[in-house]
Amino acid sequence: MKSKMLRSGVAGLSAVALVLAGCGRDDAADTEVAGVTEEPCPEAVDQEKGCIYLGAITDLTGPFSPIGAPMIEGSQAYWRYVNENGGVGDYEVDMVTHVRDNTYNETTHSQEYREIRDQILMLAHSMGTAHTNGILDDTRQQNIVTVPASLGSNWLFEEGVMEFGTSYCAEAMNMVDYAVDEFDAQSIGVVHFPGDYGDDAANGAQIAAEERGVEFFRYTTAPGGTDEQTAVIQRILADRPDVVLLSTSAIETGAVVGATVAQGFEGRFIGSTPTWSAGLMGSQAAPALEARYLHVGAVAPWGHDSEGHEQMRQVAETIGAEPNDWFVLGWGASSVIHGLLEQAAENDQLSRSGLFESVDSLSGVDTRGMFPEGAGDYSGELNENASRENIVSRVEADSPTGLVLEEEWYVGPTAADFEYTEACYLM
């Protein structure tokens, strides 16, 4: 089992020419630090400050672009806010110049990474678990701290990775426990994609179902609308589980919930983080979703009353951003990265190797209510600081994104007591 301490060990062993210790701005004039410049950022607020370049590789035009595009927009809005309020030490932060589109293709992801590799201090957003795994050996060799834009439990075990939020696996445990405790569920079904996302969630759900002694049905499906979900829909109607968990995308959420309810299914649905999109409120499934569906996610929805959400909405209004819960997640993730950069700057370690060391010493970040208390703690053993809490939201048609808070930072008994020894899904 990996502890956080392993990260600094790897960093110390990597032989990279760009590894520099003690890179505050004063001594940067005599050295060169990848991704950190004396020159101001292209859109600098203060021309006297240098620039920190963060990289991002996401899906801007492919199947997960409804997630990737607003997450990047939320991150960029966050750094704009930071720059307008003094930046990070003697620097401002740029997460615009080195944003790349992977079209959710693994080969493209790797190509784009190599295009920006030498210009970034860290990879602050890397969408796709398999995509990120494909470049991880190189990011470690380059001492580039990587932040995956996915919630696979595998990230808890990977050196050089700064994960945030509760894993799909623990999230699904919470979904089962919530179904048992709140709806008295005696049987659980889970509709899931195969692979790193869906199987990670389904395996977590199965662990919780066994712990709680409830009947368990597993339905593997592929992306697509109602026609592609016919087989799964018929199996749900035949098995009639009390609660159906969804670990798919929003398209399958609308298809499965809408069709099963229309055909007389009387159970409830609880969906993983990626299963919701505000666009579902305009679909034929909207009434069924409002009556039967709950969303379990990593951050509270757009309209939530926290200091971080209020700050985010104020900035979003100034740039004309539409309400979007993925924008919220991009903003929240950046607040954790901000904590890392601040700590590295304070320690005079604003370099790639410095960030590696700073991750292991980061003991928490004030996210102003975006994440639960204790978020951003990478300083201890995995099982001490792995996130296990989730937001539970219900659907309300007149809310900004269709979701409103039902329960804040719920953690069920299975996730609370679970001991990680390996990833819930092994790729």
Contents of the next structure:
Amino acid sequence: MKSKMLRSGVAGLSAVALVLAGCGRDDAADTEVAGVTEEPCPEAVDQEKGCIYLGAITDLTGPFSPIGAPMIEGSQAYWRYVNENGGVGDYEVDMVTHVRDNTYNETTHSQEYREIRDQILMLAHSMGTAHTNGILDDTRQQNIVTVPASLGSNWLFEEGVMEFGTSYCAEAMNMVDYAVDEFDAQSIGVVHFPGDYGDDAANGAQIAAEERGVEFFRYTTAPGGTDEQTAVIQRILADRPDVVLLSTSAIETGAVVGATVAQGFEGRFIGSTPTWSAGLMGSQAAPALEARYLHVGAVAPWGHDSEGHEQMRQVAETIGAEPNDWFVLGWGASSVIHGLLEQAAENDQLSRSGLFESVDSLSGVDTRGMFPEGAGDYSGELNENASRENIVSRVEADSPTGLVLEEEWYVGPTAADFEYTEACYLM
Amino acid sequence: MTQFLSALSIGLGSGAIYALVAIGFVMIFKATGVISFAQPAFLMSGAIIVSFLAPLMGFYVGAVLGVMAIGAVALLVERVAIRPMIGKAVFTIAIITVGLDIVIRTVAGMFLGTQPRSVGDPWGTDVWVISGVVVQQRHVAAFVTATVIVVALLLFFRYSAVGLAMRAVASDQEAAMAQGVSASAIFALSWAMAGALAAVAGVFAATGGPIGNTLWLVALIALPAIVIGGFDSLGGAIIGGLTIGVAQAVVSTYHNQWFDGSGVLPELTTNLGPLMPWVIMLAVLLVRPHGLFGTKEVERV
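Having looked at the form predicted alone, could you now put up the form predicted in complex with the partner chain?
Starting with the chain above, the whole complex follows.
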């Protein structure tokens, strides 16, 4: 009898083991609710609450550290604010423990992801388009919702990716339409990096230029200061477009604007989201930027008057954070993620697969004026929900980050009517 | 013609910067037989430290003190990390300098912070337009400064006791030591001077705009310069630096006219200017493997 019971027990255990093995890694992870613990967060406000761990892989020491570091700081400030105001359901949120530096290296990004993969509920910040693409198959296999810290139009087509803000492609369309409508531009040039950021923007600009019937010049460039921009500077001075669009980083913005204006160029400049940094106000290009440059971005600058901005500035003051528009973007992106976590918690779906399902049913988030009305809607067809609005800012030396609002949530006719069929930089 | 002369002025300005870095490479190589890959870190660190000092004491004082500080750092690095490796394989020491470069650049990058910084130079993006030729003032400043430094170095090596000792060590280390020259002190001095030269180059490379995390790449462009000129030739480093600077600027300026798809040449959207140092280097190596002015190695068979 004993022997029969033993055999039955072993057979039962074996069956359970086989079933678990057959279910695969996903269900096993869900059983454990990876990234969610009943233990409080390391820096918990309320010791009675559990902890949701968010992962972040960004550039903290490489070429894009001026973007990555303040974005993470803004995100952390946001979750601090959330935790101090009750958290998410029965949990607080930790986006400190699993923050990793990819030094903007794809291999490092992948290695860091594998190190934190089993400890996070979702990847709330993944910097670098190619870097993020490199881990996307695995994040999908693991049901890890991923939030890219870039605005490539490719993210609109990726399952399990929660993009925020207007794509570089639509942003550049708005830049062209703004140049035509506000400055009566008859010719437009675009200075851009090659690849998923610059080409996404340049292709969007080209689409808009063709729609509006303006002459179009395209200048590919590489990162670097004034000497590295010699070719582009000479081309602009030779072609003399009415407006030059920039889809580079802030370094090239200072170099190109400063040198071309000093050498007699009389046109205007409009820059994509990553082209601005408050540090440019301390450069020799500052007078030229103040006179000729407009910034088109995903969120309003630091000093903007919205409820979200006001809350952000209050929290920033308590932690001694300096004004920075990338901090604003980090805060704003986290407010969208907050909406997802709230919905999942309300629906008792606070697991990886639960979040995966929640993204598709999320129909909007209140970002308190950080993003336009309708932001955070991932529920329908992508062309209905893709963000197409941009903030237009001008340079003003007295403002906290050098930018002040010129026009809120501008949408040009090209971006408004554009139908995405594939990523712009693949067009 | 005005366009060509404008490109020439850009090339001579940037070439002077490459020449300063190249001289540093050559000084260490002549003294120790090692190519120091830490030069990019010293270049970037020099610009960063001046960006902190210039607002406090003005550009000129800040630049002098910043350059001296980087010279001291290079001296310290040599004493701590390189000196104990004397006698080890040259390859091993070169790899150590690669590690030093990464460490120093990472630490310096932390000070760069999240906002672009500027060295606060007085030239900025100001230009002179002379009969249609656009000349950037910062390029003139770089060229003049490099010329003064090169002349001072030549006088130093020719007439000062220390300079003569450095030449002696470079020529024949054992014979120099037999004459009472401290090779150890000469190694240290070579590193300090090379670090300071890289810092000067970094300051001028950073003029006219904000300092980026990629500023150190300027130093790598000096590598073709020393290959072209010859690893052990100071004069060759200067000629090599100016050659690649001018070639790069001319091709960058004319690229889009040459490769616009309407002529014999194909359409190319990627500018070939940055490739020119490496193309010239390959061409020179095929003809003169030891560079234009380098010492030809003689092997007894």
